[in-house]
Structures are given as C-alpha cells and as structure tokens.
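Starting off, we have a lone chain in the form predicted alone, written out as structure tokens.
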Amino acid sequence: MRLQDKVIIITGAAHHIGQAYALRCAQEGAKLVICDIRDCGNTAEMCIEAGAEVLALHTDVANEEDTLEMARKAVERFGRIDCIVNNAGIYDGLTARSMLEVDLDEWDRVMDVNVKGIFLCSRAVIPYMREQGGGKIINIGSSIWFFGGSGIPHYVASKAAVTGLTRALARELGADNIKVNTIAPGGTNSGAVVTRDERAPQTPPPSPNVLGRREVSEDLTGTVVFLASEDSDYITGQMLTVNGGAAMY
C-alpha cells in the first residue's frame, strides 16, 4: 500500500470527489483526518470499513480558528501531518447567471472557501510539517479556467487563483521540504450540480475530452495517491491536469 501509515487531512470529504479521495487513501493504508461543514459520518464508515484509522471533524475552512483546531487535533490524534488535500470548495448548488446578476455575498463566500480556505488550511499545517522535516500540500483546482465557463465567474476566478497560490507556496516552502501541487480536474460526474438561469449567457461548451467518456471521481484518486506518496518527492509547484485530454496544458 503506497500510503501506509501516512497521516492525511482531506477537506470537503463528506461527499462527492472528497469522499472518493478519502476512500482511496484509506485503501492505500493512510490514517485519515476528514473534514467538512457537513456530516462526515458516511465517509468515516466507508474508510473504517476499508481498514483506516479515521478522525472526523466539523471544519469551516474559511474560519481560521477551525483550521488551526483541525491541524492541532490531527497531531494530537496521530502525531504528525504528512499531507493535506485542500479539496473543500463551493460549486455544487451554484446557479449560473449573467455577470451583472451574480450576488456579491455569494462571490465573497466562493472566494473565501475556494481560495482563502486553501490559504488558511495550508497555513495551519505548515508549522507541523516544518517541525517534522517536510510534507505534501495538494490543492484541488479545476480545468475550467482554461475555457472560461460562463455564468459562474467567481468559481472560475477562484480556481485560477488556486494555481497561483500553489506556485507561491511552493516557492516559499521548498527549503522546508514541503511540496505543493495542484490537481486540475475536468468536468467530473461527481454528483455536484450547477443550475443555469434562463438569462445566463450561453457559450459554446469546451472541447470534449479525447477518451470518449465522462470523467468520474475515481479518475482523480490515483493522482492524489501519487502526489501524497514518495513517488512525487521531487515534484512541486506543478499543476497536473486530469481531464481526459479536454485541455492539454
């Protein structure tokens, strides 16, 4: 098992892609801290059944106190933090609208969770990683910013920001042996849904991927395992696109 006894925090783990990440890491031998503002009970049961030790936490990644408590409890339970998968983000439940009709409070919340949340969670774990001599930070971005994506400019902008933040952190943390990378999924059939207001702008869809089938959550889990494992120890500051060739970056 490629992640045997590694301690991995996964945010946004209650359902959808985050749940798939957690289950795959459990199957690879990791000890898990699963976090969400939703109940992680179902994910915890699945991971325990797969043989993992699991700590489930209620965490709002946009709240600094929550993120500091997340890191502290992870170390109290398992003694270290080898990796964090910054997966929590707002997408499911958004409504695509004309730019002139995007709610400003919704804009702020998307940015708070999708960008500030990664910053706060990373900042919470970095002191522990420095003390132990290294670690891995995996930020979940998206391929959507290659295409634009109409009607959800806040989401598109937030995912572009993830790549920039990843590169900034990688530059700063390289000397601490902390590797920071982004995974950029394509349009994944995960259960997350954005509805479209009838007045939202219509734009041509992005190019279909070259593999001829829709991406599913399980297509992404191997990349998480790779980046969390020792196989990727000389990779940092990179964005790995996992989109079936829809965008070749």
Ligand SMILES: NC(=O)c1ccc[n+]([C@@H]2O[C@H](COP(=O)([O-])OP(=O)(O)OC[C@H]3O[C@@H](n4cnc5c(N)ncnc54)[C@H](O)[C@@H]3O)[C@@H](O)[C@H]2O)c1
The other form holds:
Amino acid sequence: MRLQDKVIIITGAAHHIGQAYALRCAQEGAKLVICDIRDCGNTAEMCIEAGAEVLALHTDVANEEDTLEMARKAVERFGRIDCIVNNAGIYDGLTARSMLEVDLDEWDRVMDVNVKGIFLCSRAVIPYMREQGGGKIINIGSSIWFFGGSGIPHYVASKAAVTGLTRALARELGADNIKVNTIAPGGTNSGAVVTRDERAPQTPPPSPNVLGRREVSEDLTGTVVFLASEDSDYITGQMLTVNGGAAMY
Ligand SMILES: NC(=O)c1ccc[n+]([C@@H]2O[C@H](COP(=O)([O-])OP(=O)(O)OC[C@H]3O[C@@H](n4cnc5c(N)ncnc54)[C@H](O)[C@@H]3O)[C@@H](O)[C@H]2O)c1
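Mind giving me the form predicted in complex with the named molecule, seeing as the form predicted alone was just shown?
Everything in the complex follows now, all chains and molecules, and the chain you saw is the first one.
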C-alpha cells in the first residue's frame, strides 16, 4: 500500500472522477476526508468497504468559511493533513455556447469554484502542512486549454489558470516542503455531461488520443497516488498530462 495512513482530503468527491480518486486512495491505505456540495454518502460507503477511515463533509470550496472548517475538522479527526486533491470543479452540466451568449454569472461561478476554490482550499490546509513540516497539494486542471476547447471559454480559462496558480504556490511553498502540482486530464468518460447549444461554435475537433480508446476515471487515479506518495517528493510546480497522448505538452 503506497499511501498507508496518509491523511488525504479530496474535494468534489461525491461522484465521477473525484469518487475514483477517493476509492483508489482508500485501497492504497489512506485516511480520507471527502468533500462536496453533493452528498458524499456513496463514496464514503465504497471507501469504508475498502478498509479506509472516512470523514465526509459538506464543503463549498468557493466559501472561505467552509474551507477553513474542512481543514480544521480534518485535523480534529485525523491529527494532520498530508495531501489535498483539489478536484472540485464546475464541468458537468455546462452548455457549450457562442461566446456572445455565455452567461456572466456562470462565468463568475466557474472562476470562483475552479480557480478561487483551489486557492481557498490550499490556503486553508497550508498552516497545518507548515506546522507538520510539509505536504502535497494536487490541483486538477485539464488538457482542454492546449486545444482551446470551444463553447466553454470560462472553463478553458479557469483550467489554464490552475496551472499558473500551481506554479505560483509551488514557488512560494517550496521552502515549507509543500509540493504543489497539477494533473491535466484529457476528455474523460466520467459521467459528466457538457451539452452543445445549436449556436455553439463549430470548430475542428481536437486531436484524438493516440491510445485508441476513451479515457476513463481510473486512468487518472495512479497519478494521484504517485503525486501523493513519497515517490514524487522532488517534484513540484509541474503539470502531469494524463490524456493518452492527445496533446503532448
Ligand atoms: N471529465 C472530463 O473530461 C475532465 C477533463 C479534464 C479535467 N476534468 C476535471 O476533473 C474534475 C472532476 O471532473 P468530473 O468529470 O468528475 O466532473 P464533475 O463536474 O462531475 O465533478 C466535479 C465535482 O465537483 C463538485 N463540485 C462542484 N462545485 C463544487 C463546490 N462549489 N464545492 C465543492 N464541490 C463542488 C461536483 O458536485 C462534482 O462532484 C473537475 O475539476 C473537472 O474540471 C474533467
């Protein structure tokens, strides 16, 4: 087991890719804090069945109070925080539209959750990581900004921002032995659905991945285990693309 007794927070863990991260970390021996604005009951059951100790929390990552409570409760329950996987994001349920029709409130919410949410969650755990002598922050970005995507410019911009934020935090936190990295998945068959408005821009499709099959959530979990484990202790500020070679960054 590669994560034996490590305390790992996973945001956006109620279903889809976040649930897969949680289950894999449970199978690798981690103690888990799983957070979402949705009910994390199913994920908790799966992880407990896999042998993990689990704390499930209702946390809105865009709400500072919630993120501070998340970190405090994690330490209250497990005594430390070894790693946070900043997976929560707004993706499922978006509609691709002409840029003239993107709703500005939706723009703000996507940025609030996908970018500020990572900043707030990181800020909440950093004091504990500093005090214990180090930790790992894994930010979930995307490969979509290598292609530009189409119809969801707020989402594309937010995922490019994740990489910039990762680099800024890695630089600031290196002296505290806190490593900060991004995972950039490709288009993943997670259950999340983005629909296209009929007036959405028609653009050439991005290059297909070179492995000849669609990416699934489980293709991403090994990279989380690697970045959360000691095997990656000298890696920080990096972006690992896990996209079957669709973009070679
Ligand atoms: N599916 C893909 O093709 C793909 C590709 C690249 C990156 N990603 C990223 O991977 C992550 C997971 O993607 P997914 O496919 O499972 O999509 P998803 O939209 O189903 O998952 C996002 C999760 O975050 C939760 N969430 C949303 N707002 C929240 C908030 N304010 N506070 C806490 N939790 C919140 C949702 O309830 C959901 O469980 C996201 O960050 C997504 O952007 C997905």
